[in-house]
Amino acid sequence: MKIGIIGSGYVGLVTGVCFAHLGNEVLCVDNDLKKIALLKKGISPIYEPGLEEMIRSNLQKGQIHFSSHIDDAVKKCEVLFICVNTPPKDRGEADLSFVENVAREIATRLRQYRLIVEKSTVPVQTGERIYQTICEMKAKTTLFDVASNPEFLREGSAIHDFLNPDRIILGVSTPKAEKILRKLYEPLMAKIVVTDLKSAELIKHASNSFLATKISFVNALARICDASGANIDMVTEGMGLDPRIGASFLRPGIGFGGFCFPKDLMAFLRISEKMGIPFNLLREVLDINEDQKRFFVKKIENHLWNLRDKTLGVLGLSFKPNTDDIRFAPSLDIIGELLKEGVKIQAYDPKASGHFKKQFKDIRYVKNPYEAAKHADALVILTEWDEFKTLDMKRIKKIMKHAIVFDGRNIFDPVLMKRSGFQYFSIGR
């Protein structure tokens, strides 16, 4: 099928990737003209492992190109997936004019049929007010439908994600949407849902929702453990075990981050109370996930006692790993609380330190974590990259100021640890 894909960020992307992946001829658009151009040379413009390889394979096969003119998408391809950024307004919602934009670029280019999806998150009724923008603009005698196809994707394992899927969403309203849609994600082999464009719309946010719900209770969890004395690891197996509850998200650490968790649950706050129906629930979890970023500056100053002048090597700065994305990294926030109070940083990374340097000039940003614990007052881990597993913690020791270790992820295990000389400070244990 020949597929046009709008908007080439990391849902974007990553969609066109895999489907040229599944032998569709794809068209990649965006405006950015820098990105177009990193993209027709098989650079990918964002970090996802894998991703780079498959861009570059499949424009040698020439199953991908990419484009920044959207009337190649419209006059070429059948099905036109949406996938602009929808980033949150001030008070929470999302900004939904790039939608309505592509919505407008679409209509006045249709001259035959064409399936337009629904791909970027977007509050519930958004596919109604796609349709009504088209239908205002386009020629009276072009035929189309709008669908919703919410992604579920996670940064650092988005290739795998799209080829493994453990459920499709397809929201239509015609048998003809339907057909198209199945039929193009026939080769995964998928559990396909089908429901109304609402439903589908509803389906991401609340997914997101529910999930970091799971995330903002086991870290309210994990503080009650530290102040009693019991060991959230075996708390969360206990509960995990209970196929209703299951073990999945029920890791404590210093809070979601990311452009999904933060931003979808913003928007179904707002979505939610527009419709006269406030989800309190969402703003709780919200607040928890705040909350954790303070509780755990405030565990680094009650050990250290004076932070002024202290030097802290900080491990990890991407909200999560096998990523480079720092938008609304927990990191972030830590970070700037720590400068604050006149601590002095050197952190490391393995991807995300060119991102973060934009923010932060005045953090000293090393190679190699060994660097970053180099003369350390104590090391701070706030992001569980593999590598940071594997550390000769031997070695880490001999070359800090004080053996002393922050473990916002719970990545070691304290008895061990604490039997290395460490002082070892964690999340709910």
Contents of the next structure:
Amino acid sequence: MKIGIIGSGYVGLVTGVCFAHLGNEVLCVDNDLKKIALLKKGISPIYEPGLEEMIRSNLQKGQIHFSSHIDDAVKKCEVLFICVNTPPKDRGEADLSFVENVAREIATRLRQYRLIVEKSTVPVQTGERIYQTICEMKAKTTLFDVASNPEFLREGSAIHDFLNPDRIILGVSTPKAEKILRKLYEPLMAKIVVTDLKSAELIKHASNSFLATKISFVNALARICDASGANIDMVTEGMGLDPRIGASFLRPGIGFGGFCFPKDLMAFLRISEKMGIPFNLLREVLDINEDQKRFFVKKIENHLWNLRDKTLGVLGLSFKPNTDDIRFAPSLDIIGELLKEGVKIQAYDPKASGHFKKQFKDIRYVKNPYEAAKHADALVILTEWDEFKTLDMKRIKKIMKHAIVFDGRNIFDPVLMKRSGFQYFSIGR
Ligand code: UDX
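What would the structure be for the form predicted together with uridine-5'-diphosphate-xylopyranose, given that what you showed me was the form predicted alone?
Full complex below, order starting with the chain above.
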């Protein structure tokens, strides 16, 4: 099939290369000319494992093309995926102006049947709005459908997630739209759930909110473990074996970040408020998440006493491993707080230092974890990159001023760390 991707950001690019990989001819559009110029050369504007390689190989095969003109996509592609940004406004509500613009641009160019699919995370009833907008602006006789096909891609494993989905949600309003989308996804041989448009939109918000709720639940629980002397690993193991609860997404830490959970939860809360049925549980989930970062800073303060002029080695800045993304990363708030207290920070992240540097200039960015640990009063782990799990801790202990580790991601075994001579503080154990 000929597929047009409108918006070549994170979701758009991954969706585009994966559809190309499945044998479709894909045209990715973006109004950022610099980005399109890079993509045409096979350079990915974001770091995502495997993405750049797939862009290059599909460019070579002629399966993927990039353009800054939406006309090309509307003219040539039967299916158009809307993958533009829906950033948060001041009060957390999703800004849908990019989505509306795309709908208008498609409408004025519609000459023959097109299936328009929303892929960006949008509030329930957005599909309806897109439909109305296009109806009002298009030429009278042209037919089209609007569908919702939410993505569940995790940064760092987005390509794997796309090609191996747990389920594919097709929110459609006509048999024709269903038929086209089924055919498109057929090669993945995944479980397909067909719903109406609004239910598909809600599935995305509900899934993200539920996952975030699990994380806040376990973080609140970890604080109870800290206070009572119980061990969160044992508690979650005992809980997670109940299939009704499940073991995944019960890892305690310093709170969830990234461009999905915080933003989507806030947007969902605002939608529910607008409907007059505020989903207050979500407010609590967000509050616990904010508290969790303060709780971690307090933990550091409690043990180091005065922070002024102490040197902290920080390992990890991205909101999770295998990405250079720092949007809503817990590290931003935690490091912000620590700097306010007058600490000196020497930080290492395998991919995210470049982005972090733009926001925090008063940090010494170093080239490896050992430089971060050198002469430090304590080591602070903020992201669980694999390379931190296999560090030579004997060497780390030797080069630190004091062998103290605050592990915000529970990557080490507390017993082994104590046995190796570290004062080791983690979350809920
Ligand atoms: C998430 C959803 O998983 C994905 O389906 C959706 O499409 C986009 O949002 P992503 O934000 O890439 O994906 O990352 P995810 O792996 O879900 O982690 C989100 C945050 O939660 C990270 O900050 C992570 O560190 C944190 N997390 C996750 C925990 O603190 N504990 C856990 O048990 C799991």
